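One chain is shown next in structure tokens, namely the form predicted alone.
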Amino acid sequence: MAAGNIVQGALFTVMVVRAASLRDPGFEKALAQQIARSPRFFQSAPVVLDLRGVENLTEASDFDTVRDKLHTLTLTLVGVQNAQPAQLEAAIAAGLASFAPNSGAQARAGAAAVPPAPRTRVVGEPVRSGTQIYARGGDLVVTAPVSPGAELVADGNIHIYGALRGRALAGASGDAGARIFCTRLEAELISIAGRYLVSEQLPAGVQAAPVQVALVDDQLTITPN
């Protein structure tokens, strides 16, 4: 059997938890409260631990401790990002994967890093439940409704000219300047660069309204259009 028939590419929604937040005594309580509001969404949800700005966590046992803490919250630690060499070695020893290498990593010697031209993906059909659409390296434009259980993902902006009743994740590769635009907000989840809000957290004043979503001071801000 050909390898292409065994291994296929796919995209999954993964939560990112900042390791620095684990030092805050109130973080675990706040996260538990958020999970309690949407338990089905968070049940066994995969988590990537962001190690930016953290100097400890250099032993495999450190990651075992974090894994156990997240497990009590029904979350599953699957990997790390922005790890220093010693942290990455310990994470791998603990059975974790490495995600999203540092943006400051240098290109290989002798290779010229030329970013691909941004592309916009346009979808004109309704996005049904269970469908995931990903615009890699650019914006996503949907000119039809998005059903509950459907998921839109884009490395750039997401524009929805219809009702958004599923999930929309813009800036999926880390672009904090990405935005979400929709003509009717009824989303299960909205996210920009890993920061997200679930339906229960959406302000009443923007429900079923045309809105623009942006990341301001590391917080999702929803503005009526």
Contents of the next structure:
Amino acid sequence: MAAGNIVQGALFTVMVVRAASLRDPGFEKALAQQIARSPRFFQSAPVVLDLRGVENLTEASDFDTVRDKLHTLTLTLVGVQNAQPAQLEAAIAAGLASFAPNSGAQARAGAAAVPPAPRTRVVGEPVRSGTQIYARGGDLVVTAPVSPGAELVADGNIHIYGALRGRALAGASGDAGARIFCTRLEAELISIAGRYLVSEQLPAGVQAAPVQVALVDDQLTITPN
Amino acid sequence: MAKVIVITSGKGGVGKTTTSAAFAAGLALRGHKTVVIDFDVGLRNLDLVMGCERRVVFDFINVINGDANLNQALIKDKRHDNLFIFPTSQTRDKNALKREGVERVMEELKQQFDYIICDSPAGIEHGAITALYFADSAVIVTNPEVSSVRDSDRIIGILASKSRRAERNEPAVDVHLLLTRYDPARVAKGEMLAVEDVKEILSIPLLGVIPESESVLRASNTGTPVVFDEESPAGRAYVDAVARFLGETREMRFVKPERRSFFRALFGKA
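Structure of the form predicted in complex with the partner chain (previous: the form predicted alone):
Let us now look at the entire complex, which starts with that chain.
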């Protein structure tokens, strides 16, 4: 059997119950009335508990209580969403699934929530003198030469597949882990997280060479690639 | 379909007007009906270089403002039937170049001509932007020195962002490099940028290399486009450039230092 046949994706409609409404004394009665109107639709229907605005429910036993309560209404609690890290941990311990979005703990829980990919801006044309390109919140990739008098700015890394003859400022909003890569360094200025070197400070050995630039011990460090 | 070609550079004094005159005359010599327009309002020179300064009555600005019609302002070249000069005003400034007026004149010219050559003023202000706005093709006139190359780079960027083609998301203006005032001997000595260096920095196709030549100054001063001087290396280089623009393949001439003959060296004649 091919591996692809073991796990398959499917889409289901699932009801969401707001945990905040559980506190409402009239909640149970209102829900029971609604179920009575169309009992077949609600028979063993899966339910996700939305924890937005709820601070308690941080123990697995809390979720067991909620599960039992919903069970008396013929509903089956299958998971949580909008959970704080502690709530998510408790919910998973109680055998519930994590439905996106949940804050923070996706990696720890190994669950389905995926962080939004940082945006990368790709430029395929030569960057001409007088042009400024800013990749806000992500990386900047240029697959053409960058002319003297042009300026590249990125909150993340800057990659240039070509000659860098203008300025390149990576980690513009303070990310000291950002780097600059280029296949030919002839820059007027390079900067990472505010630390900079101008052209005449660049070591002779790296001129016109393929390099990467990183911040090491708060010093701009240029390494030939 | 008429084609609008802007001759531009960003930097002044690199040979835009010389090139406009030579290119327009070159296209006319190849049988295309061509008009060359002076966009350098207030610093009118094209009429001098074309040798028609004593025949200017109405100008580009008069036509833009509706004070004269096109045929009153167009000056027919005395050397070639296909060649027309559209002079500008010396008394006005660039603000007289109103975009709607220019557009109307361009549309009218397109009905009559195969090629419309726009001689741009220097700079990146209103005059230069208006000259390049309607362009289908651009000839970037560049001298082999760093400041000219940088200004050319800037103007190429402006063509890609501020031309009408860019604004309308149409196919980009097709851009050609013309290297002027090139002196292979000085390149060999490292005093001038080599063709390859300029090509690499600007990364656009090379239309031609015009050698530094005394015939250019003589042509300007006598009001004769240099392509009419068949003896001149610069004239021949312009003829080649026009041929390449029209799609022909021609070998690049005048890019290697000339070997001075024994007798020339002996008698010191350059």
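Under this definition, the rigid core comprises the largest set of C-alpha atoms superposing within 1.5 Å between the forms. Numbering follows the first chain given and starts at 1. In this text the structure is predicted, and so the values were computed from the model without any measurement.
- In a rigid-core overlay of the protein, Ala176 has its C-alpha displaced by under 2 Å between these two forms.
- For Pro25, the Cα coordinates differ by 2 angstroms or more between these two forms after the core has been superposed.
- Core-superposed comparison between these two forms: the C-alpha position of Thr76 differs by no less than 2 Å.
- Taking the core as the fixed frame between these two forms, we note the C-alpha of Thr58 moving 44.8 angstrom.
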